[in-house]
Amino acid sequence: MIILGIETTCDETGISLIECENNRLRILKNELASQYKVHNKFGGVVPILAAREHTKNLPILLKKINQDFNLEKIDYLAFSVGPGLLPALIAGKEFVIKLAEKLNKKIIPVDHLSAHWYSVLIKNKSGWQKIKQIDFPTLILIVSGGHTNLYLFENWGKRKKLGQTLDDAAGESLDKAARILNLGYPGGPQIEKMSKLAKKYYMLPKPILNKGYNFSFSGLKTAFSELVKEIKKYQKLNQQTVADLSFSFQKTVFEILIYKIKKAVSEFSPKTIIVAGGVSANQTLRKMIKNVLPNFKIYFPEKTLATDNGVNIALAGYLLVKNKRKVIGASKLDVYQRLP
């Protein structure tokens, strides 16, 4: 089975081609166009500009794939239908509909979050590889710029959402903290980089820490903003102070995430843990989780598969078809900004 995966939920345009058989997979092509330079001057993603870039980049990436592969040979198109930025999703939808009609192929609608939790099952490498098997029940944390969700999976077909963010996502809060410190976009990697230079820790609040499994980061961001304003009254923000503030904010966010993971481990006794999404690429977060739960089998995606890309979408498409999920015609394709 050959699947073309297409990703346009936010600010990464991805098209990938994979071949799958008997629970094995190989990545034939993986093309990605970043929009970093477009959004950097705004300090965050501008949805309408993201849509414009997807419209521009999708034909370019498809042409690169078509140079080495006859698209008539693909079996399905897999497309991330949401959740995501609505203008970006619509730009992708229009492209996928035209392509599906041109090739006379069916479409596999892929939920963006499922692509994240499946991302731990493979490596970003050429050649055939086995798709990993996970021991269930497994606890899954999706932590990214748009989502902070905690799930308990009894198997791939049966899951329960334990909690989610009530306001900002963890990655979004890191981006906002970086904006407060004038570190640029994307903020998470800049915060991580500056944190390594820290010598001091500023105590910050941890909202709704003991109230179930939901998350809240907007109050933390507000407290951080007030702290920075207070410091500025007495001194300029030099590199060391920025490093200390970055470290303090990042540490607080990650401690909140880990507290909820530990609480769920204690209550539900999962056999494994999966941490996926863009923020899972942060090496400090990975070390902190491993240090707190040294005896657990914890799965993280490879760094290149942690962020949005077409490979994850194509993989999710294959697993959905393998498990008898319906495929659709181009006329039935629809997208959603938030989970239905």
Ligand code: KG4
The other form holds:
Amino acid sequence: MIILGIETTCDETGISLIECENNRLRILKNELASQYKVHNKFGGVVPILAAREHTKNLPILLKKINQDFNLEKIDYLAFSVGPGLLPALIAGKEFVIKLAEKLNKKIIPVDHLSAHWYSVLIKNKSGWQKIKQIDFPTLILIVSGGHTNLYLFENWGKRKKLGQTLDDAAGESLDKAARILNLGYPGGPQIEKMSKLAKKYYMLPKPILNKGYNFSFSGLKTAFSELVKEIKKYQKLNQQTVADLSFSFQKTVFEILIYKIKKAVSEFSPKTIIVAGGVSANQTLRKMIKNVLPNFKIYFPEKTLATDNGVNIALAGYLLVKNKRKVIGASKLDVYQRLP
Ligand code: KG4
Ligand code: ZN
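Counterpart to the form predicted alone, namely the form predicted together with this ligand:
Starting with the chain above, the whole complex follows.
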């Protein structure tokens, strides 16, 4: 089965082609157009510009795939219908509808978050590979620019959401902290880089730490912004201070995430843990989690599959079809800022 995966939920335009059979997969093509240069000067994603970039980039990426692959051979189009930025999703939807009509193919609507958790099952390499099997129950943390969700999965078909962010997502808070420090967008990788140079730790608050499994990062961001203002009153923000502040913010966010993971581990005794989404690309976060749970099998996506891309969407599409989930005609396709 050959699946074309299309990703346009936020600021990455991704189209990938995979071939799958009997729990095996090979990545045939993986095209990605990152928009960070467009959004960098605004310090965050501008939805309408993201949409414009998707409309511009999708045909270019498809052409690259079409150069050495006949699109008629595709079985299904997998498309991430949300959650995401509505203008970006609509731009993707228009492209997918036209393509599905032209090729006369059905569409597999994919939940963007599921694409993140499935991403840990494969490697980003060419050639055939087995899709990994996970031991359940598994505890799943999705940490991205739009989400911070904690789930307990009995199996892939049965899950319970334990908590989610009540305001900013973890990645969003890192992006905002980076903006406060003038580090550019996306902020997560910049904060990670600067943190390595730190020599000092500034204490910051951990909102709603002891209140269940929800998260809250907006109060932390405000406290951080106040701290930076205070420091600026008596000194210029030199590189060392920016490094110290980056480290302090990152450490605080990660300690909050880990606190809730540990709490869920002791309450629900999962057999495995999955941490996925853009922020899971962070090597310090990975080390911190492994250090506090040394005896656990913890799955992270490969760094290049942690952030948004078409391979994750295509893989999720395959797993849905394999489990007999409905595919739809182009006229039925809709997109969602929040999935119903
Ligand atoms: O999953 P993703 O590509 O898009 C969403 O679904 O939101 O995640 C993007 C987020 C951004 O907030 C970005 O700053 C963060 O992931 N991110 C990182 C790293 N790489 C990307 N955060 C921390 N460390 C990184 N290395
Ligand atoms: Zn994502």
